Amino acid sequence: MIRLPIEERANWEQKAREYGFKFHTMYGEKYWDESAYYQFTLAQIEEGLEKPTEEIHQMCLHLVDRVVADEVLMRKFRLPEAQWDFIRSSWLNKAPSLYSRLDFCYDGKGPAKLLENNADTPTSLYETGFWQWLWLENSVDAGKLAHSADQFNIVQEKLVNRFIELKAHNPGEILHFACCKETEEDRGTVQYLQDCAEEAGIECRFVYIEDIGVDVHGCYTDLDDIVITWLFKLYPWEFMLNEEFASFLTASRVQFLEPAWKAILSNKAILPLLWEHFPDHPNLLPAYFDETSAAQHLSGSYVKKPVFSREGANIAMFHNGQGIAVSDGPYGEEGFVYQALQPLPKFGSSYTLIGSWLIDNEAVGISVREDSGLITKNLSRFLPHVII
């Protein structure tokens, strides 16, 4: 695993506009960065990332099965008790899922270490599945990369195939897609997924989360009063479960993508449970529910993470008891977990994070993110990768 400089495509910003990649630059900062790329060997991909991704995913699913059957464990996830049956039913009824992403600390040498499971609302999907693949094709065609250069990336193919499978279980159903207003990256992610669903032959509609209503029968509807029966929402379950309209979740009979059991899988409380049930696993970091245990077992070097945190918000890092990094945000009232400090590898002046994507339980590709700080955030740069 090495970081190599490369000449940018002369017309990449114009091409981005043509392909609808509107968030390649955000708030004046470069998000997509093709001035360099990461090079992996096939063994690093297959053994270092692909294999542990699928293994850890199965370990997480095993824990979901335990959590929904145990009220003591459910309580650790800080989800509203009034919605426990709804969450439990989605798991017991095998409500299908679409995709997720595991984030790893990986330097290409030692074992990848799981940092968190983004199983509910992961973004950077368009950049992973389509845009970095287009970069690879363009770079090979221009002679900047060898014709033998490959990429761990079957994301788009697998997404379309997964939608075809889901369509077979929902014949004739309209699939609504939703995200919040004024979230350009979320809107781009949802549009990409909608394009994949339409390629699979599914009739789709889009509605903003804020515009979803409820009719007299307790059914969710869009702005045209069309009843929503099948919904992909890029909106966290921990938000939905606590809102006024949550009282209609069961009666509405909506099939959700992602399903409600993802509220457990994407919750940081899964991290201490993983360590408790699979201690000393080579791809796990020690993690605890209380700071006293963390300080005692981890010699004061740990990361404090809110149970519901997303995009690097409200993270605090400690080394030998001293704070070394912190981020702000809206989370924390729900409580924290404490994970062993494993600083991201540094390539040049940047700290690098690997996101490993799953579609229907199968590892299908990776994304590489960089930041000048230790904490990867929503604006951290996205760089392409190749396999040589």
Second form
Amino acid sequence: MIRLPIEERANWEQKAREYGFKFHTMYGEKYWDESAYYQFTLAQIEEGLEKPTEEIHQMCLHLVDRVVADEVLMRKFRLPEAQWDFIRSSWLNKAPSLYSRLDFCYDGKGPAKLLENNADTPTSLYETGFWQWLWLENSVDAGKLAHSADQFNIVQEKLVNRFIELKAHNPGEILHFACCKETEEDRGTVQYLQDCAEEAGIECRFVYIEDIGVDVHGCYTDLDDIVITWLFKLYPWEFMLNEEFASFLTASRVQFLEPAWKAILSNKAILPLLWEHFPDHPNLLPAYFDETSAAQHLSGSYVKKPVFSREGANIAMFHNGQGIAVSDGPYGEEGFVYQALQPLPKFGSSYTLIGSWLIDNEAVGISVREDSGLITKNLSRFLPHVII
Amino acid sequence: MKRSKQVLIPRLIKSPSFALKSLAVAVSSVLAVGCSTKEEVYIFKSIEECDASGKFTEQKCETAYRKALQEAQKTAPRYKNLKDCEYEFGAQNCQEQKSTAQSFFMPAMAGFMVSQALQGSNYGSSHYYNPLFYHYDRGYSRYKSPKWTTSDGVTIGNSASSKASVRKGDMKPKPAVTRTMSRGGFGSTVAAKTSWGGGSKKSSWGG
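One more: the block was the form predicted alone; return the form predicted in complex with its partner chain.
What follows is the whole complex; the chain from before opens it.
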């Protein structure tokens, strides 16, 4: 795993406009960065990332089975009691899932360590599945990379195939897509998913989360008063479960993507539970529910993460008891978990994080993010990668 | 190779969307001329009638009936009062439905149509069945005989017919259209959290 500089494609910004990639620059900062790329060996990809990704995913599914059957754990996961049955039945009915992203600390040498599981609302999918793929094709065509250069990225192919499978579960149904207003990145991600679903022959409609309505029978509706029966929502379950319209979740009988049981996987409380059930697993970091155990076992070097948090918000890092990094944000009221400190590897002046994607249960590709700080956030740069 | 063989699907290339749409319309209207747009269907009043016809297996009859009934619940026209419903669908043919907030009336499913194509198929993703209702054109009278009508008001044939030829679109499930009573019950968490950070625009609530 090495970081190599490369000449940018001369026309990439124009291409981005053509292909609808609007958020390559955010708040005046570069988000898509093709001035360099990461190079992996096939063994690093297959043994170092692909295998652990599928294994950890299975371990997590095993734990969902435990959590839904255990009220003490449901409480530890801060899931609202009123929705326990709803979450539980989504699991017991095997409500199908679409995708996830596991974030790893990986330097190409030691075992990849799981930092968290973005199982509910992962973004940066378009950049992964389409945009970095295009970068590789263009760079090979321009003679800047060898013809043998490959990429771990079957994301889009598998995504379309998964939608074809899901279509068979919901014959003739319209699939609604939803995200929040004024979120260019989320809107782009949802549009990409919708394109893939349409490619699979599914009829799709879009509605903003804030515009979803409820009719007299307690069915959810879009702005044209069409009943929503199947919904992809790029909106965290932990928000939805606590909002006013949550009271209609069960009765509406909507098929959700991701399903409600993903509220357990994407929850940071899964980290200490994983460590409890699979202690010393090479791809896990020690993690605890309380600060006392963390201080005792982790000798003052740990990361405090909110049970619910997105995009690296409200994280605090301690080294030998001293705070070394902190990020602010709107999360944390539901409590925290404590994970052993494993600083991200540094390549040049950047700290690097690997996102490893799953479609259903299958590892399908990776994305590389860089930040000048230790905490990866939503503005951290996205860099392409190759396998040589 | 560990990457998608092909991702450059034209659909993913964003042009102004209206241009794409008009193209799509043009293509499908050309197709409509060349291809058959009709589909043969059988009409049954009950599972027994379907069984007795020998056209479909017992299991297919039952599934078709059940699915059509579900579809009827979702898509049958709804009326605020019984009189309006009976005017269209006849005396004794309307049922009251109660939900938590309100009650309304809808016609009972009088029969169901099953596509001939189901004979050689094992369901799959196509739609092979839809509910039918007895509908009285220009108002119910006991001296009139009703016509078979779909949820969205397409007349299929007179009530004695047991076979018909319908437009392919008539076999498609109808999106359930309803009246929305309230909106804005999702998204409040985001509204609260956006005020954090001086109200700066958030690009994502994912991660």
